[in-house]
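Starting off, we have a lone chain in the form predicted on its own, written out as structure tokens.
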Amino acid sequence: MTEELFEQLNFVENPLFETIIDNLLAKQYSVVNNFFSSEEVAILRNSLIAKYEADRFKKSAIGSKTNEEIDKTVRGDFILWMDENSANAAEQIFFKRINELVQYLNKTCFLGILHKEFHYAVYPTGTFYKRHLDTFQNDDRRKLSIVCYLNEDNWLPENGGELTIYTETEAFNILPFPGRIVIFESQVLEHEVKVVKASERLSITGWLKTR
């Protein structure tokens, strides 16, 4: 039995991942609640907070890594890049789930996702990220953008910090509730993070990339 046939015979359809695919095909974005359990969110949030309190985050910049520029009038978050090769126990939970999604997308949709990059993000009160597109003129490898929210369970809508996605016909606001993830086409949909009005907005943000 060939390896390819073996994989086909052992393929199990994942209803959640199929819903994500259907959403992406229909409207170019997908919002999934409880992608991570409340226990997993708490573990990831504690990991983020520990690193943030250890002063390991840096002010975010705009542009590619080779052409970065800090501009507080455009974005105000603080970030810390995640390294899967040196991931702690909490981050291994995150990457395991993301890798399952990547493998499923590549197997069913032939997306050719070969790389990924993710970072923790903290938006203090009063910060935002103006409307933009997640791609660069000299680098179009980003295929899908992913945001995973790690806020407390008691996060209120009046805290702000919602993600607004702009389609051709509407502006869709997504509240950053814990465990929720948002996946959208990086090169197609413009989006922004509205002003955080209370507390700190915590998340993991990243991209699935082709060659």
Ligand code: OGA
Second form
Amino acid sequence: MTEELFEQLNFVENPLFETIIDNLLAKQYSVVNNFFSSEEVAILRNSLIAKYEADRFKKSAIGSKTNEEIDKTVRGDFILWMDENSANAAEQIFFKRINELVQYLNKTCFLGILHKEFHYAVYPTGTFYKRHLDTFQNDDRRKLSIVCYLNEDNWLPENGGELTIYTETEAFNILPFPGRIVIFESQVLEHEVKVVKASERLSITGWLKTR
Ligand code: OGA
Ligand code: MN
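Mind pulling up the form predicted in complex with this ligand next to the form predicted on its own we just looked at?
Below, the chain from earlier opens the complete complex, with every other chain and molecule after it.
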């Protein structure tokens, strides 16, 4: 049996991932609740908080990873890039699940995702990220943006910090509920993070990239 045929026979359809793909094809974004369980979210949140309290985060910038500029009138979050090669137990859970999704996308959609980059993010009360696209003049490799929310289970809509996605005709508000992930086409959909009115808004954001 050829390796290719074996791969095909070995392929197990994943209903959740199929839904994500259907959503992306239909509307260029997908919102999935409970992508991470509340136990997984708690572990990831603890990892984020430990690093935040150890002062590992820095003021976010605009521009690419290598061409940065800080502008608080555009975004006010604090970030820490994650390194898969030195991932702690929490981050290994995160990357395992993301890698399953990436493999599935590459196998079924021929997306050719070769790289990924993820960072933790903390939006203190009063901060926001103005309407933008996730692409830069010097880097058009970002294909899909993924945001995972790590807020406490009692996160309230009144806390603000909605992600607003703008399509050609509408604006959708997505609340940053824990365990929820949002995936969207980086080069197509403009979006913004509305001002956080109470509490700290915790997340992991990242990009799946082509060559
Ligand atoms: C970003 C971003 C959205 C969110 O970091 O580029 O748009 O909901 N984040 O945190
Ligand atoms: Mn963005």
